[in-house]
Amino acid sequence: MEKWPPSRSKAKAKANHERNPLMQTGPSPTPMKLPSFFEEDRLAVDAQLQTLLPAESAQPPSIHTAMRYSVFAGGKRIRPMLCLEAARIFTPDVAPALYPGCAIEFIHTYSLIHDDLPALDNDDLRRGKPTCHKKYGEATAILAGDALLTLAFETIAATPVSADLRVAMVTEISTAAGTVNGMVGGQVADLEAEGRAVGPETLEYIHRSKTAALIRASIAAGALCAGAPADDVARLRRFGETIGWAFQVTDDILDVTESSAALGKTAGKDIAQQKATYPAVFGLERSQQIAKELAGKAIAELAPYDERASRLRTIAEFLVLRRT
């Protein structure tokens, strides 16, 4: 029989279990809305993005207008926020982390511009607005994506930290955006899986590479920028990989359960294109369970940081319990 009162660690674990809706049993919890502190971070990120992006009037204006259109099309800034909040665990001054955070937002936006092109997903709607190629033409959209990818690494190089940390962040982010277990490799596997029956291993590879890798890099880059010890960077890298995987499973679920108006992009596209998704392989109910299990595993990695990781923990919960 357990002694009463329970040990401090057990009491804390119980409190975390009760507080964390992902750990609770019973019916699915109510979807979360954006936490209040999101607005504080979003404003800081948007201000930095405004500073880093060339003005629309800069030559040639057509490309800079298209770049700004896509970056400021209404994204939630999840990835730069994760970068900031990972840094906040180790330092109160998270201003330097705005640089890798914005760099990753540039990479994310470039990937969306290219994914929407007719040669890939052929989508007309992104965040409730016409996609970049629908508004500016395919050639300008391709070049806008290329320019954002290039600007991302220029931004990392300007981060006000030591040269060693800048190199570490370049390695982290370029690996996540690349072909070997990275975003581009995941996109290739996703395209090749269309119309084919795939197993859980292939599905996991696609999701961990196409989506989770860049989320992993967002969190690891924040920790690196703050000078976190190697063991902590590794722990947060595991957290990022797993919560990013859960995020993509949730995205698969939302494509089935939400409307185009709610999503801000074409709903049901995964089914129409016969994409490899978790609902297609596991069914909707099991997919919802998998997303919550992955998020619970990710959040457990934050246990050593207690309240220092409260914001990061809240974002992790939102990524799985969000409705849109």
Contents of the next structure:
Amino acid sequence: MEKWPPSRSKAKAKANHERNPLMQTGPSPTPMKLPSFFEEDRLAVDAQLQTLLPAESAQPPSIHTAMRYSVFAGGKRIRPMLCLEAARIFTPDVAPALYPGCAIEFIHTYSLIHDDLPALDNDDLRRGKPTCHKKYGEATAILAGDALLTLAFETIAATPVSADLRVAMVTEISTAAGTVNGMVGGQVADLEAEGRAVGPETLEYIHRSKTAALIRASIAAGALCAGAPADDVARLRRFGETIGWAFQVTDDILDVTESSAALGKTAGKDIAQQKATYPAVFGLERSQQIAKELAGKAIAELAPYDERASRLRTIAEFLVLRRT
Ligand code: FPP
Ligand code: MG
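Complement to the form predicted on its own: the form predicted together with farnesyl diphosphate:
Following is the full complex, with the preceding chain placed first.
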């Protein structure tokens, strides 16, 4: 019987290690050339988002126009890609995973619309365009966020898998978006930390709740949707939480190192708003090291899947090497 995980030769392991951009030292890397599956996934996700969102002409058109404006403003679709690629470890038919993937993209988009509101981060620019409230007014932006959050759960309920799996995905995703170690809780802590000196523990709590929880849920929901065994879902949750944390550390770094034009949002705002960030607490260089260490730790969780997780590994590397 074939042994699982299959043993890998030392030479192959060494070659993999040397190929891993996270193991390279030296100056900041040039942007990664993204493999073609990124584009395939993105197209599949965009087509599904088009199907799931009400038409602009549906009554009342103003809200549907605003929802579509923010969903199609040029996001990278990282969360749905993670969902699809986690499912691919367990099944070649990843089409059902488009549903939880798109649901999470709706939640992510709602969170950005609300984050940009004057009462929160008060930003005029997102993905290189006017923010939702700048374009359509505050009332419509608040309601577009509410509508996307609601549509997310309608979408999970429509996933073509068993009712048990749909309930498991609702639990996974609602917890991650909620208040206890979830996105809303992290957002509250982020706002309350503004202008205050915070230590590493608070910073870790903010990043893991505000950002890592939803990224973790993207990966866990993909695995659940594909019928993965509980041990694998737990392993992928650990991968997701750690790579999500590395993702937010990288986001903090990019706010310092990149321009508004490159990021499509106002760069340098974290310092201006005295946000609790990794560069503020640890300095830029140590933060870069932390992001790499976290990504390395996350990727190590994928070892049992060998080649089956190669796409997920590539996305994980991209998340900390990206420039936008
Ligand atoms: C950028 O993602 C987003 C983050 C780094 C997450 C920040 C967290 C919040 C804004 C939470 C807000 C919560 C509430 C409840 C208001 P990305 O780089 O994937 O963005 P993209 O989709 O534009 O590519
Ligand atoms: Mg914010």
